[in-house]
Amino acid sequence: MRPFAYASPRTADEIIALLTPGSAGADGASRPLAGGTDLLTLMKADVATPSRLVDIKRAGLPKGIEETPPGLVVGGLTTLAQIETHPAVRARYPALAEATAVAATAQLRNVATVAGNLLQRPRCWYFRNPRIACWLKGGDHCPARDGENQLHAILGGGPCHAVHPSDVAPALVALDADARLRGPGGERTVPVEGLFAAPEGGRRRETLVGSDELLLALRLPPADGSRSTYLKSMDRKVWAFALAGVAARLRLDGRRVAEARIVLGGVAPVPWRAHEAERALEGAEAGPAAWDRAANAALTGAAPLRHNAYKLPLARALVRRALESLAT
């Protein structure tokens, strides 16, 4: 690990300050520091050499979970254990309080902040190489679309093709939440899907949220009768990253599905909302067949890479088992 400087400001304005590159102080290579989880293991495989750390733990942002008349707030800075085992969570909505349980080692949920989890890094194996020049990190090609892939997107990849990590992602795209965040230019709100974006030329990142900005809180509305689950694929029983998830939520009238949300996770560089899947069920009636439409047009579009197809199954396996699941 290279040496770094290390600040530890008591406002969210000091923070800012520190992270935006030509204010007083800042020198464009600071990064926020909470959990730490994911950052310390890149600076420590030398894939992230910021000059300065900057802990945002002790500037009194947001952390907790409040319910409210617009709907559950929960603060960046909330652990995903306090997420997993909080009664209005697991009550309301449940395709969070699922996919925090199986986000990594309850030893790392204790420690690992939401707004983090959102914002991690791939877990690719070319990009977490140092002495690989992968197009992620300024190289000119992406290895994995000829090498060793069997982790890597069916969905949306290309030029990079690793897949986003989180399990949470996901179950927020299907919970339709909002983030709050705020930089030198004040606050702005989006839907946690508008945090995310496949790179692409001059911007070789997996966001949109800038270097200079902090997640402060997510807000998810009212649960409106609607049901939710997440559901998760691994190559061991527990603490890996998905092979392939699904987070689902459906709103039934009667046997019939007025309202949908299908987002796969661990298949694209991105969380993957299937809107072909959606509009497979919406009005349909809930059953097995509306089941199987909506599992293939959730992977309408996949370009499965050489050693990778064995995702496609699996990945409409999960959304069938999701929607039964609702539906029962």
The other form holds:
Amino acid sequence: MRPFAYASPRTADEIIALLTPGSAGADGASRPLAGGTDLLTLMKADVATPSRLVDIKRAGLPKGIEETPPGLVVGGLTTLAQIETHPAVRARYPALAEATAVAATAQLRNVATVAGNLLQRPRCWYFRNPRIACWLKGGDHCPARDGENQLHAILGGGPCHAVHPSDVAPALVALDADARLRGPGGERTVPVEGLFAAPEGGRRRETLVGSDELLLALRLPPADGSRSTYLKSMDRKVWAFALAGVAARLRLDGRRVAEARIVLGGVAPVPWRAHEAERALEGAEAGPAAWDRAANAALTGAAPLRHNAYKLPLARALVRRALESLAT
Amino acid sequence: MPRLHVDRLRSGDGSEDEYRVVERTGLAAWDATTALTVVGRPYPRVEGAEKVTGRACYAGDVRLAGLLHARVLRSPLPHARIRRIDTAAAEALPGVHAVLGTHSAPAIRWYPDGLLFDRTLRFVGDEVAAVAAESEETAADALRLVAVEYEPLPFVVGLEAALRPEAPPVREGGNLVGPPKVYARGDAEAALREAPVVIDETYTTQTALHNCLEPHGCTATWDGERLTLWDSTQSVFDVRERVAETLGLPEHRVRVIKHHMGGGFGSKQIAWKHAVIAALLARRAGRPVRLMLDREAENLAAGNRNATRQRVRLGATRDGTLTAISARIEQDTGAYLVGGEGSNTSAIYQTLYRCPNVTTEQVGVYTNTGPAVAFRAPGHVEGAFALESAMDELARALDMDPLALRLRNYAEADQRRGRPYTTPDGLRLCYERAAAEFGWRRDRRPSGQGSRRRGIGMAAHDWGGSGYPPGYAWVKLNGDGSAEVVTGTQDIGTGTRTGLTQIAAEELGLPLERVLLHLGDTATGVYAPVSAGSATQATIGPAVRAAAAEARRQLLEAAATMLEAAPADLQLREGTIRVAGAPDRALDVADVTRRIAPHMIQGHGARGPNPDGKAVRTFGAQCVEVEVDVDTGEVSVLRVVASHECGRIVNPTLVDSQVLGAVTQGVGFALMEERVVDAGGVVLNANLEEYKVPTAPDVPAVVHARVDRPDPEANATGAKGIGEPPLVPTAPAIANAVFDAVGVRIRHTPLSRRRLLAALAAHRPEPA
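In place of the form predicted alone, output the structure of the form predicted in complex with its partner chain.
Below is the entire complex, every chain and molecule, led by the chain shown above.
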């Protein structure tokens, strides 16, 4: 890890000023520090080399879960452990509770924040290896495309083939959550889905959040009779990123599917909203036939690489299984 | 007095004769009828409190005044020549005290054909330079200031690529480590031609990483011309010899200490470069130096279990009698032969089953990746996966129960040397205990619901673990009746300290807490060999017993005078000496030692010879039940029953620990562990995030169906080794259970979700 300066401002405005390139006191290479579970590993791997860390935990930013019946607001600094154990989350937004519970380890969940989880960088073993130049780090090509790509994207890949590592993000997208952001120009609110975009062209990152913006809070709309779940497959029982994950939400009207959300994790550079699967479900009669159609539709457009075709049957199985569990 | 027996071994190749010295002690072995009170009890580890309270001092915990911290610059290229190296900027960085590199280090020979710092680099992670500085961070900063110009050379990664005729040579002379090692008895080719049933399949095993919790490393300090090294090693004496030789020091001026060990698993059974680098840096800086590898370096440059490709052919009659075993084995040696015990993958084919026609051919292959080194039952783990999978395939082809097939081909003698085993029924006992505890039945059908299918599998193994001479110990009795045992062996985390203390306490007739054992120090201990090959308890245990017996003899002679009785009429138990038949005539051991103090009773003990004309081996069998989710490729190991014949069990808790730890490693080897190297030669998962070791939920319920039967022909304690054996059969037993569950044969480890889903997609099983 290289030397860096450290600041611990007491207000959001001071934080944003330090993060804003060209503003007074900023040097253009400051990074916000919350739980640090991603940023510090990037720094140790020499992938991130910030000149200054700006601790954002002492400025009174939103932390914890506030019930705003019939919805819920989750502060950006809320730890995954707080979310996982919150009774209202468990009762009304099981996909979120389940996704946090299977992320990382208990130790990590005790310090990792939900905002940091959404904005974490890919775990791609080329990206994280300081010995390798990859496109996402400014290189000229993606070594995973023709390399050891067993953990890589089957959907939406290129020019970067890394997958988005978050379990929480697919759950929040499936729950139609909004994100409240604050930057130098004030606050804005966007759907969580809108935080993400596959890296392309000159934007070699997975998010549309500015480097001078803070993710203040997440707002969950009323569950409104929806059921939801998150399923994840890993290379071992716990403590691994998803080979594939699926967040699913269904609102049933009798035996008919009134509304559906299918969001895949671990298979694309961003949390992958499976619109075709949702269309296949909406209006359909709940049952194995619909689940099969949705599972197949969810992988529409998949383009597996040499070593990751296994993710197709895996993701399909998880979609089918998730839908089955929601309808029984 | 012990008798010294000197054998002259004629090498026959013109080199110097070797002499082997074995002391014969004449002690009667503890057999099944011997009543023991300390040995056999489940004492907790004697150093347990030190470990759980964090007081135990490991190699990297030594804190000396003025301690510097070292880091090593490693090759970024898989094959290169250093054209130019400039360390001036690194040396000028404040806080840097010493820098070493190929331009400045002495030309010390290392590996068969290299130098400590060589201009030619043969894998990503090969040592380029080293820095000692006030902190690890400063040392790391200094490494970034070392300017190196590399000339890239053609390189090759992976067994198959390295064997191609056009493959770039890892070194002059090509990529074969040497001519194939060939073994033959009978005529396997002829027997295969005539065999009514033939299995002919190719199996592969992956490169696995040891991932010791404590990485390789040491702390080095000089006192004038005397060097002390606290090294994380399985052999303090081998490290002393190597370091003294390379630095041109007499051995008595090098002291190597290893008090506690966070795992070695074979990877620490040789002296590595770090010990010499730390010593050189410390001498140059004039201050002590701590050099511990980080996790990445540990996984690049500190050894691995070699990947193998094994073509296995079995020939059998219709009743399941093996008529031929043939194995052609290629294994990935990596960039260098690092010494130490290599993988003898062939061995298990030659011994596990009775078979008159056996051929094995084994060849090591150089590649531009980190060097392989022994890893817990090296070779046997790889060989057992292939052989025991093939035996399962044969059982299926014959529609025979896999256990019945194994019993039909039961071997009661070492067929390589034509010697009967000291425990010819050892493996049979393991089969019986494992099968009974597991509920093994031939007619059992795979079960399960929906996508989750259950199956059972088994596998067997043999292994060494006999121990061997020489190895020594001393016992001294203090004036207060307490005893100290001194030996130069090391406790590599297995519980050696505890087991040996129990042996001494038993022979001395003292309660365990009145005996303290010192080990892991070449300055104070007498010679003991490397802790490897599951040999430590069976090598040093008898030496400790012999030393204690000698002390006991002297103690009873002194007591005889005080009690006015003949020594032969005295009984010694739990610290009290009694005259047989006269219970009121008794003395505490302390009464005797206090009266003769300051005279000190001292006993010397040596490991005696192994039996003539017989083979001492360990055996085992494991039965496994798995559940396979055919939709997700997830394999859950539900339970493992392990039965292992390791002679007398000195401490049941510690033996259970070895079984549990080995099965855990076996689950990792079977299902998830695999080093991944990119085509560019970079290891992509040299960390504990991407290199998956089992977590607690991955580890099944493990039942150890103990055999615990002394092998008095083996040595004077009747105990044999257990450190390695329980790892050997786990992976094939799991693979066989997976086949039982889903009807798909995976011939490649690990059986990852990726492999399983691909195989299942190619072969959808019939609905259950």
